[in-house]
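Quick heads-up: it's one chain on its own, the form predicted alone, in structure tokens.
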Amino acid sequence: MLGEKRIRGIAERVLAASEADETEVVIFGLEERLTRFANNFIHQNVAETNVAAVVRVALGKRVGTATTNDLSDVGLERAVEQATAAARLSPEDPDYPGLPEPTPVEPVEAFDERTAAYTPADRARDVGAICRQAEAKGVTASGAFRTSVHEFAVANSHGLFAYHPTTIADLTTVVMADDSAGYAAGASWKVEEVDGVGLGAEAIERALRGRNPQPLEPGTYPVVLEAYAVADIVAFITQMAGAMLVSEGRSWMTGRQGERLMSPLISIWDDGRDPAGWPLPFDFEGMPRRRVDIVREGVVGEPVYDRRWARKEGKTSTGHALPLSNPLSPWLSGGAAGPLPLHPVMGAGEHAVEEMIASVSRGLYVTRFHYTRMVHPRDAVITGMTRDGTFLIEDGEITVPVKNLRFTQSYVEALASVEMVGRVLRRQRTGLGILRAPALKLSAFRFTGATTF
């Protein structure tokens, strides 16, 4: 970890190599390590030390940008010529909206010194745990255990200047019996918040309550959605809440902004600051992030946006600007989608899983989705299959595991049958941070096709 003053070191040594009208440095540190386990046992541990910095120049409306991890002066210096000879090479972005004076930015705090201090035992004793539960059980686990270092900053030629460091822990466990999987996970910038041992232990219940599956045929049931299967569900639906996708007509939300579309159970938002996430109080522009209201009891609310988009639509930027790139997490980089909401929830209600199970006669329950694609974004209808965990209930209780199955299902459509919401939000890793989602009943959700295990 470099901490905020070798930080700030990088960032002016980039600023004064500029002589370009506006010039701006993203900076990326990490220190990530991770333990691998199959087949109960431990078989890799890998560690990552890295730190990469992303300039971007302006010419007038002229705009290139270059990535580096060499932070040596001639380093630096090389990527602020790449960049501006890339500026002079571009054409004019009409809607370019200048970098952002300084604006202030309330830190928040999301950095927990055990989780950074976090060695390879630790995991090792962590995973053991699990791995011994299950051998234990004559079931066999894999999975990964994850802790790291995160360091965001961005400075401008404005005088802006904004640090943020913080950690994360997450744990993904599948357990397998001969014909049949488990599922568990867990995140939180707290190690001590992600239990190994409850979640090796649920996995294993799965995977021993799922053996000997039945086939059922397609349909439309009542189901029982787990805290898993209804993060897809949260992340397809804040991955198209930006503004340049609504403006564009390739989202959910677009024309429909303060229309009921989904049961007035349902209210889905977006907050960097909250401790309960993963907190980031800005955006890769140095923006304080702000609170955004997507679903509101049922009604559309609000898109995100960055200053670009803000700016073509006569709004205030959210906080919601994605780096240009970020080449120690490519999944974190703007392009194509413009700014996104990265602290994604949904809020709790009011029930336990096991009453949403017992008001269902003929359903299913299940724990979570797999391969989960796109196939029209303006309803947001999504085809995939369920994974590690189907089983059917009767009569309000779970009978017996059933085989996968296959759908096609509007996520809009299936937010608006929501009849009860679970008490829990369930931390989760995902690609853009951390998201919070509890379990959902639901009246209807059409299955189109079986599998064969």
Second form
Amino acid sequence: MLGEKRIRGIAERVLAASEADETEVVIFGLEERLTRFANNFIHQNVAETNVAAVVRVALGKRVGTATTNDLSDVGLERAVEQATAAARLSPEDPDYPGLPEPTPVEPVEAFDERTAAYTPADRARDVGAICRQAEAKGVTASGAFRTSVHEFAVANSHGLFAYHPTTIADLTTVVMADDSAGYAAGASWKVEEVDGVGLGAEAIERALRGRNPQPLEPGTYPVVLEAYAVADIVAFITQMAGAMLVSEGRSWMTGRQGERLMSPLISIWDDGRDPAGWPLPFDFEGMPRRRVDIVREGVVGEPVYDRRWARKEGKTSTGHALPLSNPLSPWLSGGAAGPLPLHPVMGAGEHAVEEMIASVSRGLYVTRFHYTRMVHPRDAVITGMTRDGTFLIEDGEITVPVKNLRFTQSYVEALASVEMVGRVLRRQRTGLGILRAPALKLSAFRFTGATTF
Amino acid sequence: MKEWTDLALDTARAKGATYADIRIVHRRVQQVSVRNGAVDLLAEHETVGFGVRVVADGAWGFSSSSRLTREEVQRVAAEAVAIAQASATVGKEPVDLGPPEVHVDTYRTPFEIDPFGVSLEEKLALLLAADEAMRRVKGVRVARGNLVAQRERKTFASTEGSYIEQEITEVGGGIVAYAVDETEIQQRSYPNSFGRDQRTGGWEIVQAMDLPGNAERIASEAVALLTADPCPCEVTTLILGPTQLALQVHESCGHPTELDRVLGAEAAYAGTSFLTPDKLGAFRYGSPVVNLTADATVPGGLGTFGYDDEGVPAQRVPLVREGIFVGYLTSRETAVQLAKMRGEDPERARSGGAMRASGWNRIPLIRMTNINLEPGEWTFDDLIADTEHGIYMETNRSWSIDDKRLNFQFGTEIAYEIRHGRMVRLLKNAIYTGITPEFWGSCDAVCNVDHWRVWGTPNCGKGQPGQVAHVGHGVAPARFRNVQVGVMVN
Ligand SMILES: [Zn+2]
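Next up, the form predicted in complex with its partner chain. The previous block was the form predicted alone.
The next block holds the full complex; its first chain is the one shown before.
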């Protein structure tokens, strides 16, 4: 880990090397350690140490970008030159909002020394405990346990500087029996809150209960969705809650703000400052993150904004600018996605999962969705499979495990049919954030196909 | 480079590694994208670093860093060994890589016009011309265009004595138009969805695409789709156009033949596979016209290279022959495991050369190379003319498949109803679904070599931490009988 002083030094070297009208540098520092296991042993075990800078320069309203992880003077100067050369060629961008003046950001603590210091031996001990539990029950465990240190910094030529060091631990596990599987996952910026043994036991229990699954006719059923499945719904719903997608007509929110579209039990928001998630108090322009209510008791609320889209639409930034490029992610986007929420939450309700199951006369309990993809954006129609623990509910009790089903379902309509909301929020890591979601009971969910296992 | 590779391998050995390799990778990417007449991104990306992979105490360890200094190379090599030793505390069978692979060589993908020699002005002008042509079509809300040039230089060295230098140059490009009205959103992409098609080679790839020349056509198609009839819900004959067929091959043949996945290595993430080792050489995967091959040597393929990332030469490996499942994508370790499972001599087990890492900071995993559906006999016109009643679908819009790669459902951007041997009616929101071996078993015609080319899939995800691979698929349009189409209620 570089620390604030050295990160500031990198930023100053970039700013000093630039002769552009405006210059911005976003710095990503990463120490990522990940232990992967399968068939009850560790088969992959990796570490990465990386620091990268994204340089953006503006000549008037002409903008260019360069990314590098060569932090030598030569490397940083080359990045500034490349960004400047790109800016010179670029036509004027009429919507370029300029870089922000220094804006105060209240810090949020999200750095845990124990997580930062977690060793390969520590992770092997925790993973080993899951594998031994599984072995004792005659099933096979697989999964990944990651403990990382991130540093984020934004600096610009107007004097803005923001720095946030943070830790993250996340564990996912799938346990397989002969003809069934179970899943569990957790995440926190404090490794002590990721209970490997407990998650392993949860996945093992699901796998054992799922043995000998029976085929079930596809159709529309009431469902109890475990928080893992609900996380997928919250992810799709919030990934379309950016001002650009809404403006382009490519979101379920387009033209529907203020309408009651979902059950009054449903509230969804984004909060980058909540220490119960994985806080990051500023966005990638250095603006403070604000809580945004995307759905308020079933009523469509606001999309999130960066400064560009705020300026276009006469709003203020909510602190949701994404990096122009994320040098630590292998994805190379086809261009900016516009502002997006990174810290989504679906509000908790008052029911236990057992109460939801007890309220269903004939329906399904679904642990998790797999390979979900957008079929149509207007109503967020999604297709995907169930996975790792799907069960039939009869007369208020789980009776038999069922083979996995394919669904093709509008997530907006699904959230309109919510009858009960779980009282516990579970945390799942999603890229640069943690998403929190409860279990849900829905009156109807449309399964359109079936598979053979 | 040799001083760095020697230092890493010597350090790893001294710390107790029984095998070690190092990859030093420099990647440069230039990206130009435009949206509605304005520049979205004009960017140069550069990443450099090294990764050291070791076996110690019979288990794997890997560490990587962006800082290429003497102290850091030593620290990272030692850390890789310490990580392997931690792995060994929750270990099983010691890693067996089979016979050594010793190669000293250099390789580069050929190109006619260096894409980094073409000015940014020219690239930008090309995209803006296509963008303008798309937006001239009334009803287009958003137009986007995208160009990518990438050059990766990598050095591989191992304690077995390999030293391989490679240079891979890729070029990609594409445009997309979105049409929106009160109730409907439609998109059309060219030449492929996901922003671009991509190949190894030079700027000549983008010149051949003629993005401006296709812009008005795809924009008009997007607008026409707004008012098109929805795809009916029925069981019918399906003809897949080339890029959708490429994705079908990718998901239902490429991924399930990855042997690491078959053996459980991806169980917790992407899943496993229905193509279990007991099926090898015996299972009917498709009809007799179905021949699938993994070919890392095909010119211009996005999955084309000289050596994979554990230093094994590029190969051509049959996966399906006349419909029978006959081969896997393999690594050194999984080739040995498979031989042992089948009672064959592990000393003679050789990797098929499919281990690829998405960068210096990732371990190689079994990845697709170019997974090709071999050409058949038909001309495309004859195929349509020979079809009494059916649907033609092209350009992927959504894709989903279960975790053993059996039940799939794909949606396409565009479709046409076929009646009495002619394409007669435009259809929107087309979807088809099936079970992999039933679907390929229903394939009764594949178009000939004149219609065959390699398409690039630059967005194949796998592994934890995530890796995105660039893979290729050679295909010609093909026909499938008795397919369920249309699932969504429109
Ligand atoms: Zn893939």
